[in-house]
Structures are given as structure tokens and as C-alpha cells.
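Only one chain is given next, in C-alpha cells, and it is the form predicted on its own.
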Amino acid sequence: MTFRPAQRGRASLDFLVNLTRGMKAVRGQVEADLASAVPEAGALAEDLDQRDAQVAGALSPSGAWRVSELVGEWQSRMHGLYARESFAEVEDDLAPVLERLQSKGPARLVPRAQGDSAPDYWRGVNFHRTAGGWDDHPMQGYIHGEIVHRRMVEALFPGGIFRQRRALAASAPRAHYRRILDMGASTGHFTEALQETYPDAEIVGVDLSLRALEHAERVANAHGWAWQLYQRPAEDTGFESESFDLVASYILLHEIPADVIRAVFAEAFRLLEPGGDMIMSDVTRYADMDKLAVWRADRGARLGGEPHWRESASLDLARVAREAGFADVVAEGIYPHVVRGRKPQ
């Protein structure tokens, strides 16, 4: 299932990594003219979009801001679309074995029910600047976790993506679990990082994408892994109350809007039995930034096609969920920021 990309494929996938490494310079040079342009963050509007428009024009006369902004639009959207095209070379062999992977296997994925949609904040949303959104490519989830997440975004994340995961899996309190739930499974990515961690608990995931879900389905396939999928949104997972003792998510809130995340610790302490642990995890909180860090982080999401970004990053997570009612809540980090709480006795 790895993907081996051809001559053409890996050449456009090698020039999306080196360009971003290669743009270090011209970064630098925007941070030196921003620093002369803005002398005074504190001073910058309170309200977002002022700000952006007041660093903006700042900004205008910098040759590198020019750049960096041109970039970075070309890079948002081509990166969907150089990985379908490095995909379809090799689906023809790939094929065979994504097929036995998805139907042959201990886990069990189970599509949203006939008549049931997709939650409005989700439905027609092109989350990263993906084209037609999560599940619009048969292989939707194969491309984002193979070839998006493995190739690209570890090729340039900072100590490793998935050594982060793993760094959160193992952050819970408790050595053992005997029945975890993922919220946001996406393809298996953090799953894998909690199947690994504790080998003997019981792995149930959800996931609005059925086509990332279906990618997760031949994780645990390809491992031998007794993963039980449901397409289905955290915030109302139809799971009986109390049947969990470890609640789990690895970066899934700033993809929801602020009413939906606190609905998300509710349910997720409505599923925890009395003692069980939560670990939610998050982007980086708008107040323990500056404000030129702010804007940075703000607009940067905007150019990514985060929708829902602002309002989750500038909620206080330890807050939401304190008042969905959990104890010895601790929330920490910057990237990720993390939130662990549990269900008193």
C-alpha cells in the first residue's frame, strides 16, 4: 500500500516539498520588512479582519510579501491536485491491493445510514482547498493520507507529524484502556498511534469522510487491526453512554465551528464511564500568540481553506471543557495545544 509515485508524479511532488524549503529566504526577508513596516504590534486593530487589512497594506511595498503571497496561493491550490496526478499514474497497480485491503480484514467501517446527511458546517466545505471537498475522489483517502500527509506535510513538519501523534497517544494518563474512542479518525493516522500504545484496547473511530474512513479501514487491515469505523460526526456519535474509558482526538476542533466543539467535550463526556480520560487536541490558541502571530496564524488559515479555524483557535478550550463538566482539567502546548480532563466518580 505505500506509495511509490512515477518519474513524473514524484518530479511534481519533489518541486511542491523544495519550493516550500526553498521560500526560507524570502520568508525571512517578509519578516524583516513586517518588523519595519508594523514597529508597533501592540498597537494593531483588535478585530481580525482590520488587522489583516492594516498589516496588509503595510506590507504592500515588500517584493518578498508579493511573493510569499503568490506562492502560497499556487501552492494551496495545486498540492490536491499534483497528488491526484502523481496518484492516478500508479493506480492501476495500486488497485489490487486496495481493494483487498478494503474488503478483506478485521475491521468493520459503517457507512452514515441511507437518508441521514452531513452536518452544514461540513457539507460542500473544500477543507484544505481539497477540490470537491473530503470524499469527492474514490480515493479521496488514500491520496490525503498517503500522499498528502506521508510525503508532503512529513517531508516538512517540523520533528514529524506522526512522531507528534505518537507523542500524544501516549500522554493519556493510564498505561492500559480497555475501549478507546477516536474522534476525527480521518484515514487512521492518530488510530494507528493509539492502537500502537495500547495494543490491547478495543479501537472505535469516527469520521465525517467515508472516503478517509475507507482509507482507515485498510490501515487496520494491512496491520491485522480490529478497528470498528462509523461515519458519523463526535458531536452525536449515537454510542451507548458511559462505554469508554479513554475519549481521544489528535487536531480535529479547529475543523468544526465553536458550538460544535463544545458539543463534542459534552459527548464526549457523555460516552466516558465515571473515571475515564479525555485527551483533546488542537492548533495553537490565539491567546498565547501576539498579535502579529495572530495574524500570521489567521491568515494563514484563510489561505488554507479553514473555514472554522478563527473561532476554534480563539476559544479556551480548559473552559469548554470544565462546563461540559470535567474534573482535573489541564490544558497545555502550543502546537499541538492539548486538554485532558476526566469524568469525576
Second form
Amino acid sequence: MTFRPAQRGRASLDFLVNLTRGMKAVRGQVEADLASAVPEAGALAEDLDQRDAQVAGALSPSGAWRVSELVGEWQSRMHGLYARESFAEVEDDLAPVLERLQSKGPARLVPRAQGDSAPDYWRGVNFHRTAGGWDDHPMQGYIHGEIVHRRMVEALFPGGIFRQRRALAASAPRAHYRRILDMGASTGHFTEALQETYPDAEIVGVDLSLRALEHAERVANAHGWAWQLYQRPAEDTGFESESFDLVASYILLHEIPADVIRAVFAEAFRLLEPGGDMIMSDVTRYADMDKLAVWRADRGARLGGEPHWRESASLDLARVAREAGFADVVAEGIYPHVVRGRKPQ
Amino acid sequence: MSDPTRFNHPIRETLAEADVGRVGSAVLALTRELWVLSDRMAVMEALLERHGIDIGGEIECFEPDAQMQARLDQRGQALVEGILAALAGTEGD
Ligand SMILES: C[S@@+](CC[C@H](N)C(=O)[O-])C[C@H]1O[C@@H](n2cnc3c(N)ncnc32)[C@H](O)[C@@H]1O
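Just the form predicted on its own so far, so send over the form predicted in complex with its partner chain.
First the chain shown before, then all remaining chains and molecules of the complex.
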């Protein structure tokens, strides 16, 4: 299933990666310009929109800044399209393999019930600025999982996609689990880490994106893993109460609004048997960053197709977990920021 | 008759300041196309060398047949469309 692009696709993806690499000097200049344009970061506005206007305004005379804006915007718009294009080039060769992996193997995928629809905070949103959102292209799962992630992201952060996920999976308190739920399983990258860490556990994954889950199903079948995948919201899974001993998520929460995050923790609590463990991980908290770092993250989220990031990253997840009923709650770490807890006996 | 040479260099505004960001996009899209091509040339040269073939001279006087010409025309058109879409900001629409 490994993606083997044709020359045009390969060279285009290389180009995008090298464009990012080649921006190093420009980025350095932007940092220098920022330091002189905003010498008193502490005096910046508390309101994040005002702060963005202040900093972007102060940077506007910087040529490096304007070019980094141009390149950033162009990459945001184009990376998904070039990934699709590179897929289309080899689609005919890949199709039989993908088809077989989706129809044959131990994994099972249950799409959303007919008549149900995706929630408003998700439907029609071009997350990561992916044209048409997660479910528009029939092979978006493959494109996102194998091309954008394994090829582009991995080239820029080698080992990063999996190393961090494995470390997180291995940090759960027990050596063995019986039944694990991965919330926001997407194309199965964290699910894979959970599976490898707890090879005897029954693994269940939920996600709103059918296209992503279809790819998770292929990944599971390719390895002979009997994942049960459901196209259902993490905040309302429909599973039996107390039917899991570990509920986990990797970088799901920044994609949902604050009230839904609370509902997700409440659902995790309901689903855990007494004594069961919860581990949720997400992006850096705004409370753990200085004003300029928050500005950077918040602007990146706005321009990077992340409508819920601000309110999500502003939440105190330890508090949310305690309010949901969890005991022994600990929240720590910069990226990912990890919150753990236990359902009391 | 007024001076017909006035028509030699008419003044015509084309892109406005607001288009500059788009021009930048188009330049980047063009750079990518150039890169794809450079990569392909390098591969081609390496392969030919592996097979002990030096075709530099032949390339200079190569005349495409109708089939190849049609293929080139198709690629040329796709290239132009890609650049124009970047300029107009309609990629992916
Ligand atoms: C950043 S990805 C998760 C990454 C994944 N866990 C991994 O390790 O690669 C976020 C995923 O959450 C899904 N999602 C967003 N809101 C959701 C919700 N309420 N319930 C379940 N999945 C959701 C999205 O469809 C997307 O696939």
C-alpha cells in the first residue's frame, strides 16, 4: 500500500518539502524583524484578534514577512491538491490493492446510520485547508494518511509521526488492557501505536470522517488487525457504559469546540469501567505560552483551517477532566499536552 | 489624421496592486513546474548515461511526430492552465 508516486507527483511533493526547507533563512529574518518590530511583547493586546492586527501591522514593512506569508498561504492551498494530483497519477495501479484491503481482512467498519448527519462544527469545514474537507475526495483517507502524512510530514519531521504516538500509548499506567477506544482515530496512526503497545487488546476507533476510517480499515487489514471502526462522534458513541478499560485520543481535541470537548470527556467517563484509564493528548495550551507564541499559534490556526483551535487550546483540560468525574487527574507537557485520569472504583 | 504611431505603445493597466500576492503564487507554481522538469531531466540524463547513450546532439535537431506534438500540446496547456489558476486564485475550485 506504500505510495510510489510517478515522476511528476514525486517531484511535486519533493518540491513542497524543499520549499519548506528552503524557507529557513526567511524564517530567521522574520524572527529578527519581529524582535525589532515588537520589542515589548508583554504590552501586546490581550484580545487575540487585536493582537494579531498589532503584530501583523508592525511586521508589514518586513519583506521577509510578506514572502513567508505568500509561501505559507500557497502551501496551505496547494499541499492537498498536489497530494491528490500525485495520487491520481498512480490511481489505476493502486486501485486493486486498496479495494482488496478494504474488503478483505479482520477489520470492520460501520458507517454512520442513514439519516444521521455530521455535526455542524465539522460538516463543510476544510480542516487543514484540505479542499472539500476530510470527506470530499473518495480516496481522501489514503491521500491524507499515506501522502500528506507519511510522505510530506514525515519528510519534515522524520520519525515524528509515530515516535510521539508510541510514547504516549506506552505511557498508560497498565501493562495490559482488554478493550481500548481511540477517539478521533482518523487514518489509524495512533490506533497503530495502541495496537502495537497492547497487542492482546480489542481495539475500537471512532471518527466522524468515513474516508479517514476507510483508510484505517485498510491499514488494519494490511497488518491483520481486527479493529472495529465506527463513524460516530466521540461525544456520543452509542457504546455500552463501562465497556472499555482505556479511552485515549491523540490530537483530536483541537478540532472540536469547547462544549463538545466537555461532552467528549463525559462520554469517556461513561464508557470506562470503574478503575479504567483515560489519556487525552492535544496541542500546546495557550496558558503555557508567552504572548508572541500564542500569537503565532493562533494565527497559524486561523490561516491553517483550524476553526476550533483557539477555544480548545484555551481550555484547562485538567479542570474539564475533573468536572467530568475523573480522579487522579494530571495534565502536563507542552506538545503534546497530555491529560490523564482514572474513573474512580 | 492624428499621429498613428500613438498606437504603437498604448497605455493599458493590467494587474493591479491587489494582484501582487497572486503573482507571487503563480511564480511559486511555476517554480514547481520547473522543478518537476529539472528532476525529470536529471533522471533522464542519469539513465541515458547508464546505458552509454549521449543524445545531446540529437535533442537539438529533434522533430516531434504528430502524436508526440499532441502530447506536448496537452502538457503545455495544462501548464498554462495551472499558472493562470494560481494567478486568478481559483485552484481547486
Ligand atoms: C488530527 S486528526 C487525529 C489524528 C489521529 N488520532 C492520528 O493519530 O493521526 C483529528 C480527527 O478527529 C476527527 N474528529 C473531529 N471531531 C470529532 C468528533 N467529535 N468525534 C470523532 N472524531 C472527530 C476528525 O475527523 C479527524 O480525523
